[in-house]
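Only one chain is included here, represented as structure tokens and corresponding to the form predicted alone.
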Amino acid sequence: MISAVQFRNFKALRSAAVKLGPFNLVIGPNGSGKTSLIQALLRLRSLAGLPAAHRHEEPPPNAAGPELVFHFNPPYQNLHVTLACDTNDFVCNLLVVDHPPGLDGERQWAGLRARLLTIRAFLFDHYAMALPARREDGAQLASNAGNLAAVLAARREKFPAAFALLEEEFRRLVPEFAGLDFRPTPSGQIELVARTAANGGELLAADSLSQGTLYLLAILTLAHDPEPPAIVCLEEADRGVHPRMLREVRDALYRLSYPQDCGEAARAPVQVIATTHSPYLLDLLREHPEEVVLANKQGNAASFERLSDRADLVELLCEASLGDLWYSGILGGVPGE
């Protein structure tokens, strides 16, 4: 949904740009602006939550402050948003919308502003996963997953087709079970459980699951959402997963953004935008290199740059795999010597 942002005086990011299709891997070292990017998304949200301003209303932001501007595909292409922070704390509390004038101008942004308000990023917790959550709070996934368990149970009553899926998923990639259940625990609340394909089908409780099975769990939950947001965002996708695991995270992933691959034409793709530290993964995109991102850091100073603009790319991948490539340095976007 959202084509291009650019950057002005924000953290580190004092003047850089980047291009967003609709999967995207950000790499680079730590401070080099991963989660900057994922934070002015966020604010971005939070902000079309409320009266926004209207450029032929709102005089220009102040030159000097940190400014972020957001462009986007279409339909929304004629629209371009505007956030303005103040100079001393990189707070962002201005949303400036300069769209068409006229009717028109105001549907499209009630369009685009409704969808923004779906934005949702993760960074995932495999202890607050395996804790027992209430039930009430099923609606959708919490931003480190705590709420696991509620999510599940709910699918399964609303949306059972989605939920049969998601657990054919879940033993195909854990043999080792055979399904999911959830029971009530004496606090009133809703604890997961999985089944195993032997022993009579014992019963594990969540918190004897490893880190990587809850993992991967939480992403298949993702990518199996029936009513998905339009804008997710994941940190550390790679996170407790096994390197021999990490086709299952992407394809997973690729789910979302490209739902006619898997027979799901009538659903509108989910943008992602994933970061990663781990060169496995990155050699699982060689073929799509206009899916990733590379963020560099040079002094106080961070940039992006689309691999897939590097004009020696073909050449270097001659050489190397891609993740060697990175880690090696050649690429760049790796920390500072």
Second form
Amino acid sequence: MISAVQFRNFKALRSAAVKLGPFNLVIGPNGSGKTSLIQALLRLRSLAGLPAAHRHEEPPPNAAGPELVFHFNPPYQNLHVTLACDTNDFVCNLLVVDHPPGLDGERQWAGLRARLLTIRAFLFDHYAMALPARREDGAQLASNAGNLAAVLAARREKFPAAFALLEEEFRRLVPEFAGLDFRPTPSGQIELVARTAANGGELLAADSLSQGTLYLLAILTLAHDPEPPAIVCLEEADRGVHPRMLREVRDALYRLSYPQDCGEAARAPVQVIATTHSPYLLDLLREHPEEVVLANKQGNAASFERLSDRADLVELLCEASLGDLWYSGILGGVPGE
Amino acid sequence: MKLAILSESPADEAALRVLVEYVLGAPFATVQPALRARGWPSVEQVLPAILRHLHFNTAADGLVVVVDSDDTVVHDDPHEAVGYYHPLCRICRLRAVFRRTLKNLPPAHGRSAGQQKVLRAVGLAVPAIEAWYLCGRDTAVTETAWIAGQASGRQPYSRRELKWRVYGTERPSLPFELRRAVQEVSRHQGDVRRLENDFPRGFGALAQDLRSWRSAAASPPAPAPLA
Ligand SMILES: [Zn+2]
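Having seen the form predicted alone, can you show the form predicted together with its partner chain?
Next comes the full complex, this chain leading.
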């Protein structure tokens, strides 16, 4: 979907660029631009919802202000989208699109725009997930997954096959449970409950489930979305999950990015941009350094680097695990002390 | 017999269980929870602690460790000479950790006099365990081919290609990986001669270690039960 982003004066990203693949794990210290990258995509989504300007129609933007340039993969490789700022408050408020001339160009932009409007970002919160939700809020998973109960209930109703697959995966990952169910609360909301495999199928309310169970369930909800967004950003992808279960987190996200690898070639791939501070999750990308983006911070300026661009990586990996290499600082992407 | 298997993933462990049973010729129990390592060199670093734990806190008779060779030196006959140790060979290194660690452990309560030490079984998958899965199905995948590639500087296949050949993707899901692993090693139906022929150094060393356990397994059981 998005092949590259160039940043100018966007938060700590003074002059930076990042190439993006189908799956991207971004690592780096706080303030290194991981969240700024995701904010840039959310800004792109917001401004794509407004009427777009075309290059020739625009007043010159504030030259000292922020500027973001997005490049895209086929079939949108001939379009570029620039977010800029024409005011003095240094917030991108302007979307300028460069597309091929004529009706065909307009059509391409309409297609791309529709995809951009689906961009979603998540930072799951197990307190929010454990709460009951209003049944009518189940159309789309909220950024903190606070409407998990409603989303899953709606999915069971509208997409029973997709729900069944999700439930099967849930049982595999958390074998103490036999399934999921829903029950109304006295306040008219809907509550998520899990049925235990033992004890005669006892029902456990979401607020009695472990954090890890809720986080895994939220990730499965994303991974088995029958109508997924074009781009999923997931902050702290390892959150609340046992290191031994991180392989499942990686695989669930791979399921989105590489549908052909799980026998679902007909499904459109979802571009995934995940962040983590877990060396254990990073270890799982040892064979795919092209999927790792290192966010670096030098003074107040941040920049990005692909792990696969590191020439001596193969030799380094003979000496230490990827997670340990990162922690040591020799790869970059660590806080200044 | 009770043993421990130190592996990188549940899929590797499942395949190793099948192969170890083929070589031992008898079913066995394993210590719980299952042991996991994060690949080289974490295996080497964590091994002394694992041996200490198995020695004092479990009734494990032996520990099976299999690591990938990646691009390192493949264990060879000259390494078997008494007192020889190749610093770049992962089998030699792991054997040295076994030796060093077990030598210094005092007798553990509950371990029989005949079997004070945790038995060793160390294998090397050249260059990765997927090569073993292809044994007998893809005749181009052998230790000889890999070592010739190391000598000429042109490897016949990469780890990623081996994954592709086994799973049809570089990114298999864990259940699929596990299923394929067990399916492929089960093809040998209890007979590991082909594996020993095609992977004489890495798999051969493992099989040799395991066979040496048979006599140890015949010794009387520990007097007091451990976990
Ligand atoms: Zn050796």
